[in-house]
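The chain below stands alone and is given in structure tokens; this is the form predicted alone.
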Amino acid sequence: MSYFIVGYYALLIGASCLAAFYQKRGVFLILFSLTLISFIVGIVGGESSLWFITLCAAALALAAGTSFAFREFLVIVLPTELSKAVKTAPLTAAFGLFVIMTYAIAGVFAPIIAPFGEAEVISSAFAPADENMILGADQLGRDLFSRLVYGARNTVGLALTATICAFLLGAVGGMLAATIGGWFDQFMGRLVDVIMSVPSLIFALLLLSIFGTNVAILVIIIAVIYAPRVFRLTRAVAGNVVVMDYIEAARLRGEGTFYLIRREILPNSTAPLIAEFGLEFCFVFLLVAGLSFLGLGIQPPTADWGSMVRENATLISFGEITPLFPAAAIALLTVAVNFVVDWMLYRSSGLKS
């Protein structure tokens, strides 16, 4: 038995001990479970097992220290109002800011990020990492690292463009829907459903096979694909203001459409829209990258990381990790704003620890 192996069962259980004699109770029930799985893994997988199970909780304990850092940053350079909210934001929900901080630093400042050119050819192909490529080249010898730092700029920008056009598409049709009513109302209830019976990636290589592959054409095909989620949930939500008092006053004081919805709707349905923008960026920014994948989102040579994991997934079958890095760029993005959906999900709906 190595020192490893003698130092992480004791360390362990020392730890859970502490625990158990302060009254750490939560404490004392991970540290504990973690020693008791440790032990089953330890049996089946050995050494090697006990070292991935520290690794993990490094990582963890690395993301748990830097999102506790961030939170405490962001409750010291924000103004009073939001310092507050910010203050009793779960951990999960500032490790998502800081994620997606990072992500829109990254887009903005790629050109100075990036030591080489997203179309810039440096290598042979598929060559390893060096002082130069920290990760290596692809399958034309262009740097994966520029590439993937040009692709927060490239995918990240697009799928953003995307879910405002489809959130604004979908919210003020569902807004004029609830507040005109009749027949427009049951008009626009009926087209939704039609768009929402068809499946969003086969509708959308249906329509890019149809009107091609530019970005303009992506852009205008994701959101009337996604507009009609918004759609329905801005109705729903539209539908119970509409009938509120203050509603048929402002009716009755002669005041229009246009209005009633800016004044009276809107700010009372902003909770549950932001929370969908969240949600709905998610889906969107999946969707492009699945199409990239597919060879019909973003076109060479623009770096993109649906398209990255298509061009180097030859890479896997001899061991290299490489085209998992975009692929877990697109993971992390997601994960993050899932965490700040949440978050603020919890917040609007007016619950209290």
Second form
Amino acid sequence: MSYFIVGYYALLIGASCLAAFYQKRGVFLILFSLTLISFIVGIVGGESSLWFITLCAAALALAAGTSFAFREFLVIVLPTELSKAVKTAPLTAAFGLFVIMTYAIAGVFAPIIAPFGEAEVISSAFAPADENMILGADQLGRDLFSRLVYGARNTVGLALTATICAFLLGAVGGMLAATIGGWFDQFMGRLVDVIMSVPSLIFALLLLSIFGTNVAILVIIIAVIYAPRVFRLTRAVAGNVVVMDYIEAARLRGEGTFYLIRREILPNSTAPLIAEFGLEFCFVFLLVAGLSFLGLGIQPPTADWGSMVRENATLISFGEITPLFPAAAIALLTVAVNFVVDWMLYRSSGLKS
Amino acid sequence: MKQDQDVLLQIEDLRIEGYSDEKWIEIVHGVDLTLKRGQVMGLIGESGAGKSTIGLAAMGFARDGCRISGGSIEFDGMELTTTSESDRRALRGSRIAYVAQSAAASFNPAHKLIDQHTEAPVHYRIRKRMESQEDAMQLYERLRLPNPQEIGFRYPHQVSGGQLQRAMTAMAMACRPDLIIFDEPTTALDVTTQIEVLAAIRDIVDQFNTAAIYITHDLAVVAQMSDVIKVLLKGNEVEEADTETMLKSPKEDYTKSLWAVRSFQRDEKKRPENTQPIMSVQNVDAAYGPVKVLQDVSFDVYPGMTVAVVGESGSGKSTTARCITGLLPPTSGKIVANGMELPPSYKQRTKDQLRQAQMIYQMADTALNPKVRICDIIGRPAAFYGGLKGTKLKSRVDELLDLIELEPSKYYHRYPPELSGGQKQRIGIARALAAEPSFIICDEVTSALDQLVAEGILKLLDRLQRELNLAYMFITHDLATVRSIADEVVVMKEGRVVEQGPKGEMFTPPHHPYTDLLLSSVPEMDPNWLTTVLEERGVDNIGEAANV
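Having displayed the form predicted alone, please output the structure of the form predicted in complex with its partner chain.
Starting with the chain above, the whole complex follows.
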């Protein structure tokens, strides 16, 4: 029996005893059930499976530690009002913020961070990782890491622009519909129903094959497809605000529609809209990745995570994990954004206990 | 009536803490309370006095964000602070019942009244479902609900507010509890409806010899209902005495100040001669779709005068206000301001016409945008109508804040949720004043406020009227308010003006029968008032009294 296994069990059992002694029921239950599971897994899978569990736990601990440190960092750096909000944020939200910030930095400073150019062929196809290329090469011999970094700029940039367009379109329409009401409301509502009745991916494919694929058209099409959801939410939220007495007071004062929307309605509907923004961003992101995977999104040689998955997909059958890196990049960002959105939803719902 | 004089509920040194700003703050500081079987105790005090918190604590319950931190609560020999949650749960509903302020919000709108009524007795296996339904019908009859056999099979939205509150009381009685806690059961009701509910509650509590804690901020109501009165202030007991003594000779200054609230009164002003009315409503009819809500409404408001429009809910008071402001264009008739006919819809009116007539709302919470700073709320009308900017605007806002007796430097940058109810209402007044109007519609401005605070608002409005020569249209269902501030009174019922005239005339007989009903329904401080009124009207027709 190696020292590792002895140490592993000693640590787990010792920690569970400590937790039990200090009456931390939850912690104790987790630790001790982990011990029991480890017995079974250890017998079936041997020492390597225990190593795997240890690595997972270490990764989790590292992520938690990073999130904690990042949150403390934000509390100190940000101005007082924001830092108060961040102070109460759960670790998951801090983790999400950290990941988003990392992606943002990677996207903005891509040319500096990436060791090679986006479309630069530097080695043979599917070359394994070496000291030059930490993740190896893709199907044309381009550095995978450099393309991942550039992909952050292209994919995320496109998704962000498209989401912002969808929001401008949907939110302005929704607020106008709620404020003006009557036939305008009906017209917008039915228009949106028509757009929503077509499945989004098929609609996007249809439009893209009609108008051709370039970035501007892609952005417009995605904005049109996603604006209806934003419209519905905004109209519902604004509908609740419009009936308040302060809106009536402003109307009786003779204020115009634009003032009503900007100064009276918008400040009272920002929280749900921001949360919705995060969610929509994830959907748009996945749609862009999906379109790229089908070959109708961002065109080569521009680096993009969706098409990177497709181009390297053949490697999977050889037991290589290379195609999983761009997929993991997509997954991680989606999870991170959702963590942050959950936190914002929690804050806007006002449930504090 | 009360043979059984042993102690039912004994609360000693009760301390309750609330959680705010990440720490626990004590909100009830050691209150003692002793309640005998069959006794009714009135708990009074302004909002934040801890009335409801103590009422809930009597069931061993603390609402979210609160905890009972000390003292003992003994109910019929059982210590509620130490018994298990499941034991306490078994008590609630069966031996202790709770009647909430808003029956409409407390009933589940998706179930019939009688199904909700039978839930507790069936759950506690006190009665079978059919027995319990029979019992419910009997209780409905005792509470003088119309059609007691049938009313239980309606849904909550199909009965009126007063009936719902009585059904709620019947439901509380379903398990024949030893103790009922009434938390402001009539505050949301009209005077005419309130009187029915009060009589019903008093009768049934008497008949079953149930002990009750009656929480309210209305002294006249508590005088009718309770044997003993306890006055609370900021989580402390001020004094306790039986009702007679408390009303005749209160000891503490605070209690005296509560008693004095209703004394604010202003002499009636005469119509100024040789002037035209500042706002004149002429033969106005109005409708919501096909439903006619106003018929031939006419009255005049002269500069510097207050016209009070009274009537129960649904009588068309607020609709008249909507017609004047142009939110609901009248189907026929005219709104004339200063001799000039106003366009029917606010959209067609000029900026100056809009400026002339301002409005103060009932619920200051919804009337002020919670996301806008006080300086912008008050500053906007001044900037919008007067074109003020920069330092001129700031000094105008400061001036307005001074006018409503709020310190400018302290409140200038705050947001509405940081203010108390009375302060919010003052901001609402300042917003109306910022437009420099000559006519202000006050829509139930004091009904959501405590008496002391409401008194302050009324005095402020009165002072502003004298200083700025404002005309008020004062919509209210509270006749005490009318008595204190009005010059002329318009009584409305079912969309028509029933009677109108100067205040002095209106408050002296002979009255129109409806005015008479309204006037006689206002609770008075005399503990025998309810009994006398009921005798005069003949107890049996109390259910119909409001439909005269």
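Residue numbers count along the first chain shown, from 1. What you see is a predicted model; the values in this text were computed from it and never measured. Each form is matched to the other, and the largest set of C-alpha atoms that superpose within 1.5 Å is called the rigid core.
When two forms of a protein are overlaid on their rigid core, residues whose CA moves 2 Å or more are considered shifted, and Ala63 is not one of them between these two forms. Put the two forms on the same core and the Cα of Ala313 is off by less than 2 Å between these two forms. Relative to the superposed core, Val41 undergoes a C-alpha shift of no less than 2 Å between these two forms.
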